[in-house]
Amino acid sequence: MIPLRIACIGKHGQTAQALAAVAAGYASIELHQAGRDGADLTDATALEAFIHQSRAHVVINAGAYNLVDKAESDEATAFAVNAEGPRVLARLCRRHGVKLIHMSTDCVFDGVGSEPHREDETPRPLSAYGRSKLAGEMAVAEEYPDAVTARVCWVFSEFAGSFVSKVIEWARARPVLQIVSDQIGPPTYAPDIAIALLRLARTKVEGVRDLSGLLHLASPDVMSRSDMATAIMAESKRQGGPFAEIEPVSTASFNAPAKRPLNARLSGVKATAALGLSWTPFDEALERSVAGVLRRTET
């Protein structure tokens, strides 16, 4: 069997690192990854060279400008990376006959209501970051209708920086942590997303299903940020790591530069059915995540 060659733009984030870890277990997958130094989303020449060198069947764009608050004062850079970069990438992939999976976010929604956001729902971003990601989605759809944009949210894992690693880091410095209780979403384990992306890539190449457009990759679990933080601290304490009490507070009390959707729920029903996905139970995924973070951050 000819290996499925995947070129992943981005290699330092959670999804990219989880993709590398999962793909390593499959002899039938050949994964090539490049960070900004090898595949800068603002450099069309570098992008095209990376596609050629990898001889990719599928490109996964896991690169992004994701500094949500900083984007409020640096919107031009956010749009250059999150909107114009994906437009150029989609144009290149279509020109060279390469399948494309583009990554996006729940932040394209305003978070109104309590029902999970579906793929056919009209986006209404609240922040510059959200607007830049929505512009990227639209650019990809315009340039390459066969491409898939996979939205994810509240990604956590043992890899890279995540809410898990942040809470553990904060607990090393403070006995009480104020965490918002009115933001609700589906904590989604990065290796589960990686498995979904690999299945999606294989499906696109084999053409067994006509999957294109928007797809939500999200766990069915739902909780508040403060409840998630409480669970992280309990697991960290159980494993001998740092512990802090969690004080639930409102999002408004932080007065952050960028507005966040209070309802970050994404409906993953479509993707779960189409790709035959299963999701790691939250407690099991959290145990792995905390163990991994503690191993690499112990001093």
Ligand SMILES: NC(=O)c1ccc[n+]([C@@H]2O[C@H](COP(=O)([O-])OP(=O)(O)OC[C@H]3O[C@@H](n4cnc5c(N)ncnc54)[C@H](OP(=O)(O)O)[C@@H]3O)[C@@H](O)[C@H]2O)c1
Contents of the next structure:
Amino acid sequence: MIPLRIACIGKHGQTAQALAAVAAGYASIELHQAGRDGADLTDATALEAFIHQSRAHVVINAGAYNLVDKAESDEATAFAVNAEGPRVLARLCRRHGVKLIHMSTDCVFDGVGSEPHREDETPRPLSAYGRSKLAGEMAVAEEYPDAVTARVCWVFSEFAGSFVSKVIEWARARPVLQIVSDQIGPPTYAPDIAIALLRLARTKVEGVRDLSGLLHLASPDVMSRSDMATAIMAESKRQGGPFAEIEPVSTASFNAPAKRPLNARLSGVKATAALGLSWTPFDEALERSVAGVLRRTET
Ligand SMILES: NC(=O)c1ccc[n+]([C@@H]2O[C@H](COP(=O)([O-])OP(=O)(O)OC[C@H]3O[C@@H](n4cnc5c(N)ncnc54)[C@H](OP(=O)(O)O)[C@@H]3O)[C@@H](O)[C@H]2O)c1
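Return the form predicted together with this ligand of this protein as a structure block, the form predicted on its own having already been given.
Up next: the whole complex, starting with the chain shown before.
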């Protein structure tokens, strides 16, 4: 297979770590990753140097300002990282003839209804974070129509920052955890997203199919946040890890600064068909994720 050089921004994030783990299994993929120190989205010079030095065929932007609640009081930083950074990146990629896969979120939707959101649906973000991510999507499309924006949702894995590791951490400190039961979404296993991104990267470079614009990478499994937390606790207990009871509560009772879409379902039908994806069953992915978290945190 022809070697594929990928440059990924956001090295320490959950998706980037999954990408590194999956890419390590392919001799034909050369993955270069940089964190904020090597490729800060607010630093055009650093971005250009990273693209240049990696000699990448494809850039994957997995970096983002993801502090959803904090963004309400720091919208300027959210826009700098999630909108202006991607605009500059798209311009650079286009100028240098490098393919671009940018990542976005279900938070561009208002979450009304119970059907999975499709790519052609009109976004209506409820939060500053959602507005900044939508502005990023639009900037990327405007600067570089060939780019793909891959929206993901409820990403989980064994890696730090994942909902799985958070719930296990909280359970070490508290016997009962209040988790919202009225937000419904597709928990999507980060290594499945990584495989999808790699297939997408190869498809873009080989030009075998015209995939540009929006693409949803989401598992067909859906559940509430509290059901997901209950499953995490049951699996942690089964593997000898911490356990806490889950108390389902409403989103309204939490009074968080940022509003979240109650219906976070994304339809992954288009990407699944176009890229021939298969999604790891939730129980299997959860078993692996919990095992990884327990292994990492017990040392
Ligand atoms: N996780 C989810 O459930 C979820 C849901 C919907 C959408 N998404 C989207 O999916 C993508 C990947 O998310 P993720 O969960 O894998 O990410 P993540 O774990 O939250 O990590 C984000 C990374 O972005 C980096 N970053 C922050 N500011 C930056 C800047 N100015 N320049 C460059 N990098 C910067 C962070 O660096 P530091 O490590 O230095 O802080 C961090 O490593 C993002 O676009 C996100 O919006 C994720």
